[in-house]
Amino acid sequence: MADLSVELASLALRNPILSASGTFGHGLEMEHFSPPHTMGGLVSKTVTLRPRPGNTAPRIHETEAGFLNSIGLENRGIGAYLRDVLPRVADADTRIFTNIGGEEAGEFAELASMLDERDEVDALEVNLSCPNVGGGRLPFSTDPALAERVMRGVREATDKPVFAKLSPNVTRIGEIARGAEAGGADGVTAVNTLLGMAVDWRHRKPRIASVQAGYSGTGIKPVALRCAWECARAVDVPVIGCGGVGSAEDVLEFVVAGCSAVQVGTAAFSDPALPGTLAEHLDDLLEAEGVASVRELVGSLDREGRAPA
């Protein structure tokens, strides 16, 4: 067998698979379909200080190779998650990360305070980039000073491993990377969803009440997988990469491309089993290619097109 073991900043994670944030409820609801142990991480849902409604439905509309989503950060708050969720996932045998978002700088940071001590959470990742929300949260991943500051703020509030979430919707995604990675990020996210919109000609109405709103899927890998890539060349820190992916040869592209994991989102609404048998089928892959350990091949793209001797 292969061996799938990753680290992430001072994490040791079994296999690079994890669930992405929005996409698999807070993890444990999935775990019938793919039980925690066959992955390497969950990431929970976005957690806000107060509760948030979401948006005005419709909210969610399938594409041709993907979906638009405007749910605009649905969530309890964190009291709720704090008394509720936690609890729960205790004794999940994975790694725990919690997905954090704020307003404004301090509130990211005192949501990180607030979830310093849990033992429960082994890591934070830092929602900068969720483009269906107001109050001015989209700049945090589009403002590398923004992004700094606000992952000093988080640094400052918590010891855990912090990663920053970022957006594609940006020109130079690397500059934006490395402004997290000034702000003290151990990692970075990359990347959130793609802005659209779909349009219903014949009623002439959009198909999403915000008219704008987050595309994922299938779709969007290509971009998703050259942010990634930018991100990776451009800061020290590992890089997770997030969009498109659904099959173990799309993990190890991402992998190549300079990722130490992978998550796994939209393509869990149509088999929320897959996250679970991903990494059975990256060992058969890599045993396929003699590759001893997925570790060697993070960052191995050749520019130049070549093949391995």
The other form holds:
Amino acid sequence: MADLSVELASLALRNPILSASGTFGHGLEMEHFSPPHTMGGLVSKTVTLRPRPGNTAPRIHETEAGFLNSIGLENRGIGAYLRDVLPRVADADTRIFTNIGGEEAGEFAELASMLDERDEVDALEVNLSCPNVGGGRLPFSTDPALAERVMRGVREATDKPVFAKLSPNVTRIGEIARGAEAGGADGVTAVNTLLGMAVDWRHRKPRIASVQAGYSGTGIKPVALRCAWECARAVDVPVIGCGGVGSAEDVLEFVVAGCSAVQVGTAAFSDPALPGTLAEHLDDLLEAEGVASVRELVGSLDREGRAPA
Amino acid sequence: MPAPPPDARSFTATVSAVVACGTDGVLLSVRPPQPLPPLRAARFFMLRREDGASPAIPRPFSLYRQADDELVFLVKVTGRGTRALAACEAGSKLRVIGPLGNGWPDLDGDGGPWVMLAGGIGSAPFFMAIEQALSGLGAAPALAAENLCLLYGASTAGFLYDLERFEELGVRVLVATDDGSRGFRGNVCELLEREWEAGGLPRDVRLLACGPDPMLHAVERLARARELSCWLSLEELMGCGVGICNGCPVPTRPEGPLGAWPNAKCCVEGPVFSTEEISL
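The form predicted in complex with its partner chain is what I want next, because the block you gave corresponds to the form predicted alone; please supply it.
Now the complete complex, all chains and molecules, led by this one.
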């Protein structure tokens, strides 16, 4: 057995496999498909201060190599999360990450301080990047100073580890990661969905009611890998990779590129049991390769010379 | 937070038969690794091929029949995913997620007769519903055949899938086609009105409907106008089928039994909703 355990800042995980926010429910909804004990951690769907009814349908559309969604952060708000969800994850045999979203910096801090009091929560992930909310409003994740401000507010509101989830829809993601780090982030998650769109030309209609949507799945893996690699070079805190992960091979690609952990998202829609099998497959791969610990491979990308054919 | 049904699992199953049905459909028989207990009609499964021929996201299909430890699905070919399923051969491997959703309510004998309104491929959740009503299921004892009536409509006769087998079930089956190629010329709502006028059905029927959106809207309007109990089995785009992706919202009635939240999840709170719960 290879050693799959990793550390994200002060947080020890049994393995580097996390669920990606929005693809695994708020709590233990997926436990019959991918049992909590098979996962390093579960990241909740984004929780906001006030309830959000979400966007008009159609909200989803599958494309050639991935999946478009514009859900609009539908959730029942932090009150319902604290009351109805957290008590049910109290005994979960995995780490619980709560993903929070807000419309202004103060909302993130307020959410963080409410969650700080709850022992069920092991860490926070801050959604700086969801492209679906509001009209032409730029996300926090497009400006290093804004990212820093949000993360500083969150940092001051909680002692729990906090991770900044970044958007790939920027020119230099490394600078955003540095902003988040300067604000006190214990790590960054790279990346959220790419902005995308699909059209039904016969009916002259967008496939998604809000027109623009978040693009995820297999097709975004090269972009996500590049973003994660750029972040890992830019910051000293751990990077969590996310985007198009569907196999243990994919996990190791992100690890070698510099990620300490990896999130699996859209692949859970293809098979909700898949996330729970990744750690075992990872173990098999490492054993076969003679690698004792997955930690040895973090950031081990060798740029000298060519890879053997 | 609605969760997936506790009996739902993700597994690989083997196709045992693909038989043409109607102009553009197939009956797809699938053998799961372990037999499933009898399932309530109108529950559904997410299906995709495991060899890469299907889209990556599985698609929802109502359970049509359960027989000899197999699950049978009635599939209308409309695009890439359904074409891939129809092109399966015996031995093809499928990713199967389910059973999902709630299914029809118990068809009890404590009120007016049950009238089932099927539109085209919307007949899929009714075959087992009739079988189960006649034999009894859940808290409901066996129902006499005269308490059930199927009004089966389609644009044309070729989309009346498996009609002969429906007619062999022993309940009254009335047929309507838009082009008059079989049965009554018109749609199922018009056929129901005609039956009421002719005295073929009492006024206090209870409605179950599954079919295309315009038909379901019409059934909902008719049920509200006549104050009839009515359940609709809905089809929505689904990303996961298990209540996670929030891709299949159905508008709820603010004063209804589902509470004040504006959306229900079709996959885990449906696909069957009463018209007290939702409004299309």
